[in-house]
Amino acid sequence: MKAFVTGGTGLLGNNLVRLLLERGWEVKALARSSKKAEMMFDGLDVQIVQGDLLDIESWAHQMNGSDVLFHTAAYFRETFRNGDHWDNLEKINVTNTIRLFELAEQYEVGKVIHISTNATIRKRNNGEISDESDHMNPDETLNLYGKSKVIADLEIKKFMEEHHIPIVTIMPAWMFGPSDAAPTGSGQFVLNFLDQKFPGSFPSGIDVVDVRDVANAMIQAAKKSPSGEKYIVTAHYTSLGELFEILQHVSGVSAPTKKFPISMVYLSTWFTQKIASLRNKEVDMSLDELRVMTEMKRTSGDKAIRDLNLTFRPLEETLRATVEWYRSNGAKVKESITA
């Protein structure tokens, strides 16, 4: 089987590439930086395609002959930082994603596995756990990234009404795991804990999942799922306090003991973000990230577990692997950021 993976050096993309290779697939991986990709995949039999979603036409022919397009690339990490990001969000996550699927069909790709997010799922007011039927409207999202993904999912639905290429959508929870060189928000969260940057915890609740389990779900969907299916992939509902407790256990670093009310955290984050913006600096946690942490929405992965035969790693195993990877690859992270 032949795979084409966008976002090849991202947290999900690179873990997916490794798992595909382990299972005997031939893999092409799209990367904006060939230097970063060569460093990340050193010794692995993967073909690196240099390019990005802002110029799809220049590399789309490389998808020709692929059995599956795994579309993990998105404009994401930057959206939780300073600046107006909507133009890039709309172009990359919506317009050019649809164009990518058009070209995939043109080059006779067999199937598309598309990564969305469980941030597109509406929280139920009655306290019940949400599932794939609880899809948000664009004006309900907590941040612009979520809005772009909701719009993209709606546009993909329209696309499938007029095109024949099969598309399956995976909606992962907050992903943690090794090989997070960028790093993403979860990786930065772990690094901040190890550096003891957190003053304390606050009431919170969020779904999380091991990135390697999401990669497995994608491969299973490629094998099993009919076009149009959507799957939430989530393993654990946790809190900031529990994450701190487990990270302390697996790392030996003392967790912060202070606990702050949500109102104080919002005020502090708002003030810190304003000051950082004036100084053209970034913050460890933005208001958008805080909204996600404190929404306390729970989503169900039951459908994915049932249809894709999934099992999930314990959260402790995931966080231990993440900590160990950062401790073994600190130099690689620094090189990756500058590559």
Ligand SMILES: NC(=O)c1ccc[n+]([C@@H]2O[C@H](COP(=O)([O-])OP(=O)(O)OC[C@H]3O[C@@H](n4cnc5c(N)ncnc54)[C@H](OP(=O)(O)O)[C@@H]3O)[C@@H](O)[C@H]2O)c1
The other form holds:
Amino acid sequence: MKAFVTGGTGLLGNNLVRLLLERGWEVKALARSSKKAEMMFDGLDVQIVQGDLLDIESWAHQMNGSDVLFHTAAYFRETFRNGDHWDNLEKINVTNTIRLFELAEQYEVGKVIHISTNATIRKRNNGEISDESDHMNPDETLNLYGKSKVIADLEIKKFMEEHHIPIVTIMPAWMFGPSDAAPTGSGQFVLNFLDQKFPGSFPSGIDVVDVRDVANAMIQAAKKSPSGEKYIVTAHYTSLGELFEILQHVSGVSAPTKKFPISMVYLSTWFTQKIASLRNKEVDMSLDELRVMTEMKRTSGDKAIRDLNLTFRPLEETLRATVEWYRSNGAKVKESITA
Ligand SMILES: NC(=O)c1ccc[n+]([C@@H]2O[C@H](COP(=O)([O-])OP(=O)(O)OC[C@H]3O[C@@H](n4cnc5c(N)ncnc54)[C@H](OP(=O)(O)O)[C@@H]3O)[C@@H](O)[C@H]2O)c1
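Okay, that's the form predicted on its own, but what's the structure of the form predicted in complex with the ligand?
Full complex below, order starting with the chain above.
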């Protein structure tokens, strides 16, 4: 089978490429920077296609002959930093994603596996666990990144009414795991823990999943799922306190012991973010990230577990692999910034 993977140098894309190769697929991977791609693929038998989602026409012909387009690339981690991101969010996550699927159909790609997020799922007010039926409207999202993904999902639905290329959507929870060079929010979280930057914990609740298990879900969906299906892929509902405890256990670095009330954390994060933005610096945790951690939304991965035959790694295994990857690949994180 032949795969075309966008976002090949990203956390999910890189793990997906590795798993596809392990399972005998031929892989072409899109990368903005060939320097970063060479570093992240490190001798793997992957054909690198250098290109940008802002200029799809120049490389789209490379999808010709692919059985599956795995679309993991998105304007994502940048949105939690200072600045106004809407233009990029709209262009990359919505308009050009639809254009990519039009071109995939034109080049006769067999199927698309699209990555959305469980941030598009609404929290149920009655305390029940949310599922795929709880899809938000664009004005309900916690941040502009979520809004762009909700709009993209709605546009994909419209697109499918007029086109025949099969599209299946995977909605992962917060992903942790190895090969997070950029790093994304979860990688930065682990690096901040290792650098003992957290003063303490606060009440929180969040769904998390191993990125390698999401990659497996994508391959399963490529093999099994009918067009139009959507799956939340999540493994563990956890808290900041539990993440700290496990990270302490797998890394040997002491976890912070103080506990703060949510109101105090909001106030200090708001203040820190204001000062950081005036000085054009980044914060360790943004208000947007804090909102996600304290929303206490819980989503169900039951449909994906059942239909895609999924099993998940224990959280300890995921965090151990993440810590080990950073300890042996610290240089890649630095190089990724300049690539
Ligand atoms: N991480 C999570 O917890 C999480 C949870 C739910 C859903 N998601 C979704 O999962 C997908 C993968 O995210 P990730 O976690 O792997 O984040 P990531 O490491 O930041 O990967 C994003 C990838 O998109 C690429 N990209 C960004 N803008 C591009 C452009 N203009 N043209 C071409 N490629 C571009 C990046 O390229 P570079 O490598 O050059 O930067 C990177 O490879 C995204 O769709 C994201 O929305 C992530």
